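Take a look at this one chain, the form predicted on its own, written out in structure tokens.
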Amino acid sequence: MHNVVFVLGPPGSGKGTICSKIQENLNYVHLSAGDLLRAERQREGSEYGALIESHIKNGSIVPVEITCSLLENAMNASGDAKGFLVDGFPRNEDNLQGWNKQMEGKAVVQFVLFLSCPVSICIDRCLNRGQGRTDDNEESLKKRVETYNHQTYPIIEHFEKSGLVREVKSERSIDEIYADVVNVFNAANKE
């Protein structure tokens, strides 16, 4: 059984940055659903490339079966990691149902790390991060924030009802955020 921590928050809340620090220091493997999809989109001969591209450009959500397959393959290829940080997934109810169906008996969700941050700060970060992502423009960001508000935030609320959400405010410095994240992981590993 794979141990999984879902890492959720609005676009630009620092999910990738914090996941890199956790991977570096806490022996969890960082799996970004978006990065896996972008890599698959670029892969020579991918049967899903054009479909993924159109979803990314439109700020919409790729079919869950594709995302879950990419995540499962990456977990199985990672050997004996302590656990996996699944960054930016599940993004909606369909993702959650698909995950539950496809990963039942294969993975257990330890908790959800929710990086909360005001949307204005998130948008500013995305527009200025200079990663060359095709979806880091104002039009795509508006769509991504709308998708987050209407589809992803309800998933966070769903996990909150189960007592699985650990919220860390991410508008602060990386060091302050990371210190709180380490406390969350230490507490979770004692449970």
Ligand SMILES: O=c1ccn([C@@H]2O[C@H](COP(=O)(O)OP(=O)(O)O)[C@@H](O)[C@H]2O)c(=O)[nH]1
Second form
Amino acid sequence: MHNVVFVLGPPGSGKGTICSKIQENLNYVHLSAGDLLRAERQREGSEYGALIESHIKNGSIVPVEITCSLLENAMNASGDAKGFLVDGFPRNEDNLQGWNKQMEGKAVVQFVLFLSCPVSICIDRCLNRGQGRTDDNEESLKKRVETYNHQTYPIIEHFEKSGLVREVKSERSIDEIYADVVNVFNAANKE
Ligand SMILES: Nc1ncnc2c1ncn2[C@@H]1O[C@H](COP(=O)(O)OP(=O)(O)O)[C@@H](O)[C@H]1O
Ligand SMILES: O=c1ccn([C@@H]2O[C@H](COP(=O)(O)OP(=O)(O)O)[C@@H](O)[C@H]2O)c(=O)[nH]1
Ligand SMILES: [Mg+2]
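Hand over the structure of the form predicted together with the ligand; the form predicted on its own is what we had up.
What follows is the whole complex; the chain from before opens it.
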């Protein structure tokens, strides 16, 4: 049974940055759904390349059948760990339903780490990210924020109803955020 922490927040809130630090220090394996999709987009012979690229450019969400299988394969291929940081997923109702269906009996959600951050700061961070991404531009970011507000935030509210959300304010410095994140993981692993 895989132990999973979903890491959610607007684009540029610091999900990837904070997940890397957690992976380094707390024995959780970082799986960025976005990175897995970008790798699949490039994979020789992938039948999903063009579909993935159009969703990424549009800031819309790739069908869960593709993303969830990439995540499940990555978890199964990984060595032993305390758990998996599933970064940037589930992003909408289709993702949530698809995860519940495909991962029932195979994964348990320990909690949801929600990195909240004002959108203006997030957009600035993405525009300065410098990773040459096809979606770090004004046009795509506008759509990504729209998707986040209308499709992803409701997923955070869904988990909030079962008391699974741990919010960490992420407009601060990386060190300040990470100090709070360590406390969240310590508390969760004491329960
Ligand atoms: N707390 C922070 N303060 C300033 N810059 C940050 C902070 N967290 C992340 N960044 C930077 O902002 C950009 C987006 O961070 P990233 O971790 O990729 O966010 P996400 O995965 O949520 O899109 C990166 O260039 C990263 O270095
Ligand atoms: O589960 C996922 C994760 C990502 N994406 C797509 O990949 C893009 C980039 O996601 P990523 O998490 O890398 O963006 P970040 O939030 O880190 O800027 C998203 O806008 C979506 O188009 C998706 O469709 N499903
Ligand atoms: Mg990211």
